[in-house]
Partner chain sequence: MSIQETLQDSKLQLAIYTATGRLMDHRANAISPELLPRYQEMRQHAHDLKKHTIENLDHYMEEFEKNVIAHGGKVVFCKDATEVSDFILRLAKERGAHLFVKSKSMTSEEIDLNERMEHHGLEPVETDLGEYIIQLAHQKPYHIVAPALHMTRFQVADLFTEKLGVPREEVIEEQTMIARRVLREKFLAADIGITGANFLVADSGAVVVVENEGNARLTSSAPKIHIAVAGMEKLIPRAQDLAVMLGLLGRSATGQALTSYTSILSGPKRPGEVDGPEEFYVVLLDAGRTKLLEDPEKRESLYCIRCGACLNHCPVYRKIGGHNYPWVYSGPIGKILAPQFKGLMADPWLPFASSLCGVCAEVCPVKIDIPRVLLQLRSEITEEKQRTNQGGLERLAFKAFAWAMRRPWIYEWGGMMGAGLLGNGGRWISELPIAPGPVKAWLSQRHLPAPAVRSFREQWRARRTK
Amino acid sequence: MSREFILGRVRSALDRKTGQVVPPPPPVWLLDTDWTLEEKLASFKEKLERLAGVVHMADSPENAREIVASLITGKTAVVSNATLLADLGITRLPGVTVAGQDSEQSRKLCAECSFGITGAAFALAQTGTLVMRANSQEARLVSLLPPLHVAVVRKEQLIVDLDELLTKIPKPVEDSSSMVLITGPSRTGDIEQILVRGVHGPGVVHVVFL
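Is it possible to get the structure of the chain by itself, in the form predicted on its own?
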């Protein structure tokens, strides 16, 4: 069929005529953005734990470091260059190596270490989602390649939903090579329609709220 015929069918379905000015899209109204911090934390925890993720609440920087240390005891971990992780002393924990600027070295570390430890740009309360933006501090592979992922997030980075996220960063990749939304451990049902975790990324996800 010709392009004109296809567009004509679309116009007819929308009850429009040739040359008619297309009206502007309706405004997007943010819903439920007045949640309290306690409500956001409770929702994030509930949603992530439904997907077999684990949420930890740290009451101090020292406690956050202790939680991460207890998770990786006896294991190796690669840590992103996030300032928060350095400030908390997580980069100096036993068994931890900081992802360097050398991409090949970082790839090798991420492939060999048990844990990837990162910060996060935001966390979405409504769905239990981590928002990861790739940049010089947060290499994508640290959260995607190791079999276990630990994200340390400040409570003020917890927002309600995707609508609120896109009001804060309307052009997500303008200053980042990618934005990845992580909701729970990696999973697939493509293999014999049996749910399998850890096929396309970490099979275990821990979130530590500071």
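Bear in mind that the values here come from a model prediction, so they are computed numbers and not experimental data. What we label the rigid core is the largest C-alpha set whose atoms superpose within 1.5 Å from one form to the other. Residue numbers count along the first chain shown, from 1. First, how it differs from the form predicted together with the partner chain.
- The two forms, fitted on the rigid core, differ between the two forms by 2 Å or more at the CA of Q20.
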Contents of the next structure:
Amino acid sequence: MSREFILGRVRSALDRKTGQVVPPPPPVWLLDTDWTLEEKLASFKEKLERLAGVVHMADSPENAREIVASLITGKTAVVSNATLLADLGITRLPGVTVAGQDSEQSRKLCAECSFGITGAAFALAQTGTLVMRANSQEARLVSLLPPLHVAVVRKEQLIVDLDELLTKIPKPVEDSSSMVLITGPSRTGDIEQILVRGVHGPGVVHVVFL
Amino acid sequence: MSIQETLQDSKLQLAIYTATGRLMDHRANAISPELLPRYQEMRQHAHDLKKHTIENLDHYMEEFEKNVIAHGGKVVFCKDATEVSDFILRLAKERGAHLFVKSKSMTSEEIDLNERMEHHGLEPVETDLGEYIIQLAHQKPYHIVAPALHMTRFQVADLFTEKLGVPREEVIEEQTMIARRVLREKFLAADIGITGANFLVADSGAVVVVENEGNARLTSSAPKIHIAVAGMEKLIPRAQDLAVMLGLLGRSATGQALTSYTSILSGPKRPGEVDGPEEFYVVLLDAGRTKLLEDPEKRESLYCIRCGACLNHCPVYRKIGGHNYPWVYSGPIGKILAPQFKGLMADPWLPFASSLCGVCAEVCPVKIDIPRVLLQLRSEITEEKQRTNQGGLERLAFKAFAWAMRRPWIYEWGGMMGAGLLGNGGRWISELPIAPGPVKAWLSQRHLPAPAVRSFREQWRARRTK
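Mind sharing the form predicted together with the partner chain? What's above is the form predicted on its own.
Every chain and every other molecule in the complex is listed next, the one we just looked at coming first.
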């Protein structure tokens, strides 16, 4: 439509020619912070708890399953297709349904269940953040529609910060349409700046480290 | 509500002061040297990045487009508001779409997108809680980051009862849950989701959206079609630049190192992905931006990342609030954007309504020198007035002033007269029943300092003759 017109105007405003070489941009600024696993775990816990999130430490796969089981007792849960969750036996807990590969069915489950249970691609220690990438294992809506979110994360997936994430993955949407960083529960302060959690996304976030 | 009414509304004054004050505190904590020792370096880096991108914008627009297409999406170049609504209307017609969910976007406010869509019988629903309230009340956002900053829970209670037919509810948590229930149905039924973009990433063809509620995630994930509407100045070269840009945006806006949700999105859902939109469009909007680019002196106005820090810190914004600015962008950044987008003479008073205290430039995360741009705009407006022979009285006054200042005896005589007149701080002028309007208004709020009994010149003469 107006593509050529707009690009032409931009070029003439900037006094540039079509295809003119661009000087190199300022160098990438990514800090390299080296933390031990203990430091990372402590920081993640502190940061997420400050946002009213809850962090659990599992000492074995059985323990991880027990923690999740006790959280969802008596409630319904939709579980993502992550192999980790199947391996841990979380998909076989009572009240649990697997999201599956069908978009409509997965969406329906997410809209009905109390809990959404997922893995995570990474966790960021500096901010208490979960990194979710959409793919066949993780549907977008499992960590979004249910009022409560539980993520099970292996300690090896815990990295320091956004800088480390973007160093590891310089092109976050190269092989997934979506990378979402989740830092604590959904929140708003739009009425009189009073904090309310769970306005659209989950109001409660649990992270189980294994 | 006029400036006068805003100043006299003590509850509103308190609300603006408290809200902006809290945001100032959050920012100050987040950028403190203990937490962010290299904050000033980050700002300079962000400034350099935006400068580089803006000065080579055509290149990054093309690179962005290429990568969006590679991921199965489309970029729609729109030169004005009409082209945006034409595109959306056509797509709506082709897909049989009627219900739209929207997440907060200043760009869509800028082009009155909701009004345009409603005019054509479509139903756009704002889903950010503050924006939803504003939409129900048929108002414009009061603040870039906190759109309903000026409204109380009681006003929201009235509004929800009137517009949604729900029983009156004054508890904020419950009001929020009412909005959640109403909007959840809209999300699940919507045909198309429209978001804005905080950043557009050239090397990834990605749209980046930052939020706390989850409504932008729902808007971009639940409906079958996702449209992101963004000004073309939102580009940054690389995804890796997000570390600095996101870090500055969240901290400057609300004091958050990262907001609750940051979505980095490109293209429709890929083969094998469970859910996500089937179509993905990015509207790249000009609407005055290329004109702004032409001016190397003021081009930096386009570096803005809409954090709202300059509003929170501005002594003028904090008194007059967000609705007394002529356009959707309020505060210091609004003062430099409005004249450049809407025309210099649309509101020629605007760049002058500033004390040039400079706090806006000091807190700007991308180091836009707002006071300098304000001065530039002022001089352009004054030139324009001279060219069109406006402002005759003002020019006459300055001519008289220059004439008097070149004649010491007039200066001295004036000083004596002034000392006599203002002996008690000019109080009598404000008490005159027919005092000249602006003088009376000024003196009704404050008194002039009483001049010295003996002027400097008199004292100097006395010393010399001793």
